[in-house]
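Single chain ahead, by itself, as structure tokens, in the form predicted alone.
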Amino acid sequence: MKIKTIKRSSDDYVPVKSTQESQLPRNLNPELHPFERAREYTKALNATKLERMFAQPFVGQFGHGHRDGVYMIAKNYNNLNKLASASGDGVIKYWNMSTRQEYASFRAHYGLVTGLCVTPESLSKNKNENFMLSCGDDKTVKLWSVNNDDFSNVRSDDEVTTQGLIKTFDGEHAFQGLDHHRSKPTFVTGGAQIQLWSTERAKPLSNLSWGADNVTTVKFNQNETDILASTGSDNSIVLYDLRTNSPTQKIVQTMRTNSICWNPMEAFNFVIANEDHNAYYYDMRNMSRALNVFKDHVAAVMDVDFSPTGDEIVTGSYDKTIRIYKTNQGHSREIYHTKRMQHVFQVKYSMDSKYIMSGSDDGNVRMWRSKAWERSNVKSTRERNKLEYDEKLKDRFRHMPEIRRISKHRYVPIVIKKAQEIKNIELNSMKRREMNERRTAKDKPFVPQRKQQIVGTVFKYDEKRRRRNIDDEEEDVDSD
């Protein structure tokens, strides 16, 4: 005769040591549980309104602002807690994002600031050492120390000073924008003519430009550092191979691009703002069509930038609202207003992709949390896993009507909600007077959304030739 008897081991269910919780021992079987799943999606709702319940996405403003409008915010690339901004009245403020105030006040230029950049700290001899480059309408790109003892005997921002001024470069025209090289001591202006210069000289190295009117925006890639992005009052976008010292491929669009920024985690891939209201992300081995279109704005798109994830992008407009996209989404996520924040020119992540900070032109540079509901304060282990399992009920829940409808409803103001109508209306109009032009005329091409903003590239590309290769590829695959 056999008998079965109840065995467990007591490693199982006493606690190691008097401070760790006992474990309790749970069947998994899902004959047991037959209301789980409803007990989940109980769960994910509730965390779907905890969420909108503690959205707060503003933190504050920095200092007192600027006297006139913000129109550059350059990030330090190398420190969380470094920025600078700049304003139309040519005042450069260095801010500590930690206490949001201002480490350095300065006036560096006569007129409007229209480029700014920290530059890379691997050029610097001392780690502490922080270097900025700013251009202007003055035709002066300066180079700036910005240390905490450099700006402490500036007690007015009134005149245009020379103290931590450590060089001056004379261009021959305005200056329309900046970036530096990543790991190179070389950075690039655009303007009348796109111009690469070194910090160790004083004129130009070489003029790239290539058939623009004038280049408004240049941009390095931060991976393959030798390639440069820019954007041109031609409607245009170049791109540029230092290597070569040369333009490799030029495409037109219906609109001009008011800034790019490049994906910083995969090399070939950037995103655009654009007066037509939307933001384009592109493939620079293909720029024939855009990748993605992100939707939603109501006036033209003034900046944008990548967080340093690379799987979202915030964009700011002139509709006085910014909006943060999923990389694979065409609609927004999230959208931040306030009743006194007026156009939106500049927006940046910061680096650990917490933060976001704006400017517009009401002075003033304000900090914003990428996720409205998230907190920064020290988690517990227990808390921490709960709120990542209500991430994972929230994500596996998300196309349930009731929890999309909460999650996804914002309070918009009414001006916004109004143009946002009349827009439908127009794009609904467009759409069905295109739909019956293709029934009269069947010849007539269908050209998809992502491509209706292209007028031509300079480069044609071979879709039929490329089809072509890949299937020989894959064929080859085969065979062996």
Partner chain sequence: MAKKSKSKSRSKSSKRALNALEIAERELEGSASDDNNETYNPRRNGTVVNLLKKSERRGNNYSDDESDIASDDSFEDEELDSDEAFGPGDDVDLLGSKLSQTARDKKKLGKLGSTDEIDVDNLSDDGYTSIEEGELMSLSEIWDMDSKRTPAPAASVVSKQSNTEEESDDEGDEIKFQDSDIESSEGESGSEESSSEESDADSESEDPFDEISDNDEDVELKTITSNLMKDTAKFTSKRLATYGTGEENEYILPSVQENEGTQKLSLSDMMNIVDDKQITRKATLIQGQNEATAIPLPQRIQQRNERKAAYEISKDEVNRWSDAVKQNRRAEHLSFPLNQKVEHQEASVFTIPVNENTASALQDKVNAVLEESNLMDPEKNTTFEDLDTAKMTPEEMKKRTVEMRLMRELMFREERKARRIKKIKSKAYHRIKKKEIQRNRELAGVSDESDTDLDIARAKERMTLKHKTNSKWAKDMTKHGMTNDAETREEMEEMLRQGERLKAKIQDRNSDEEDERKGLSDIEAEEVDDTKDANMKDRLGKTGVMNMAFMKNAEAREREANLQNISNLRAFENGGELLDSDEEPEKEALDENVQLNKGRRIYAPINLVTKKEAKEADKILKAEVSIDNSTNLANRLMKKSSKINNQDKKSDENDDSEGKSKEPENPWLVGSDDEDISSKNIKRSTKVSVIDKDSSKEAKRTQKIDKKLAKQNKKNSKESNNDDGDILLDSESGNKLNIVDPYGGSDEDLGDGFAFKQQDVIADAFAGDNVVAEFVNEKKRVAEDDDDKEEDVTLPGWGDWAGSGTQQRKKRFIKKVKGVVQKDKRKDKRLQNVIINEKVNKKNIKYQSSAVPFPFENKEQYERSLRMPLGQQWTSRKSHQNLIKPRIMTKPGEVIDPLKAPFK
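Just the form predicted alone so far, so send over the form predicted in complex with the partner chain.
Coming up is the bare chain, nothing alongside it.
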């Protein structure tokens, strides 16, 4: 027989230090804690409401912005708080993200800056040295050293500066798009041709062109560093491999692609921003179909960027909004907009996946939280636990009607709302018409949504293998 006595020593519950939280004795007897699901549901509901209350996505804008629209933003892959942006008048600004002030501002090109990238840290001698590559419509690629002292006496943006300019590469045509290799001192430029350059040489190393059309953007893979992808004005996406020094695969879509981003965690997947209001997620091993289609925008998607964690993408659109998608979902989880923000041309995730930078037509570079309700302050263990618990509860009960309604509710500009309505009506009518047609024409082939945008691929994929791959992918998606 057990003897139960009430014993309460002050040592157990009175904290030793003043900073320590007093321990709360708790009784795990289930009789004292009834209705667990009901209580957890209520907690989840409250957490969802609080999330919407705390949702303040906009952090602020960088300095006073540009004079012209911001058409290029380049992030520093090795540094959290540095960002470069370029505008339509040829001015490049290098920003300190923590203070949101500029390190440097100079006019780099005559006319539009069409490509910008910060060179990798491994190529500079010490950590604080920064180099930057820019290209423009004036048929030049320029290599800059952007240290603070280089631009201490540059005050006017009226003339093209030579300060900080290390090297100029002259090309035969206007450039379009620029990206630097992750580790080697080589870079690729687009334009009338796609060319591979070395920083040591004045002339391009090789010409990778396939077909005669313009190349609008180029992007290196960050994992398999010798692979790159480009988009062309002929609505094509071309893959290249620098090891074999040749283009490898090409697909053509119904509309032009505006931007590409490779998944930093999955070497073979990339996402593209398309003019047809959608972003598409592709596997470079099998491009006969998209892995996923990200819908919801009501105008062309201008830019897309992956979160460094590889589970989310951010898109900026011509409809003046930014949307955030999970890679395994088709619809956005978040939409950002402000009254003054015009067409968004650039969106970039910060390297810690906490913030999003956007550049828009109105000449401002804006900074947003990637999770609108999250705050970056230091939290006590208890607070952190509470937040994590809330997150899990929200996730668990997210299918409940009330919670879903609250968590999905967003105010969007009336223009967007209206456009959504129009688009829905038209899409539905098209769908209906197709169904009617199918009723009479039984042999009409059914094209899945993930293939509709593809006009064709150069190298065909084995039907059997493709099916297997699809199964694999679907399994993966499900497992997520």
